[in-house]
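Take a look at this one chain, the form predicted on its own, written out in structure tokens.
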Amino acid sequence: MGSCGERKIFSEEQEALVIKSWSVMKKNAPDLAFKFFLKIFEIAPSAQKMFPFLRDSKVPLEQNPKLKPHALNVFTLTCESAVQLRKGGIAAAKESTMKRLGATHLKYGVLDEHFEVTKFALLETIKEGIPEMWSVEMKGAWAEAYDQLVSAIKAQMKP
């Protein structure tokens, strides 16, 4: 459990609702990615300025050839991680990512209100994906993962 007392359990019954859900969105995983993405900087524009690619460019969102894939990899890091919780805890799926992110996450300022937007995000898209699946304990099944991965980030976060 380490320096995070507080930090949940996550149960068979929200893994598998995860698993579940996620072989689901995966059929349409880009789509979902970019909306992800659109919708983060719908709450927060701001947020744009933390992407290199997205900085100085002219070019609307829609358009730009970078944030489709940068979207994808990172919604499906997202998923793929929530998906390997149970099998060890994330840090422990791939060490050098959770390291890469932790470092990333440092050098661009990503903040707790920043987790909390892109959190937001991800349970919106998740209910707009899969309306017909979406339900209270699905929705605490996949904060709770994010809160896991998040942890698990911010734990590399070391300058």
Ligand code: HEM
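Switching forms now, from the form predicted on its own to the form predicted together with the named molecule, please provide the structure.
A single chain, with no partners or molecules, comes next.
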């Protein structure tokens, strides 16, 4: 089912899975965040061009100190989005943040395929970060939280 525009139910179990795994990954967050972003550029090297601090840098990608904050942002906001979903949706709760994120990503030319690659890389990173906790349900919970966050951002990506 899940027809167009219909918001899927995010269950209490899904929220618990995201929170539980995030509390474990948090200890290792900078390292995981870094791996996450290297994965994105491994799959889609051209995505580097969108990041001004990578485009203009002479430092090799793996040594760029500015890489971690964005990756951490994606992780923490996806986790926060999971919590918000149980409280009635991210779009309403974080309208000003979503507006800002929509404007930023529109400005830098982020496209649907970039959000897709990022989703794939995020799920792979979590799988490798918490192998003992990984399950189909865990994957589904993070995927749903990410999808909902991205649709709230995309809704604000209007010129």
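Positions refer to the first chain, counted from 1. Just so we're clear, the structure is a prediction, and the values are computed from it rather than from any experiment. Throughout, rigid core stands for the largest set of C-alpha atoms superposing within 1.5 Å between the two forms.
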{"property": "Pro30 C-alpha shift between the two forms of 2 Å or more, rigid core reference", "result": "no"}
{"property": "Is_shifted His70 between the two forms (CA, 2 Å cut-off, rigid core)", "result": "yes"}
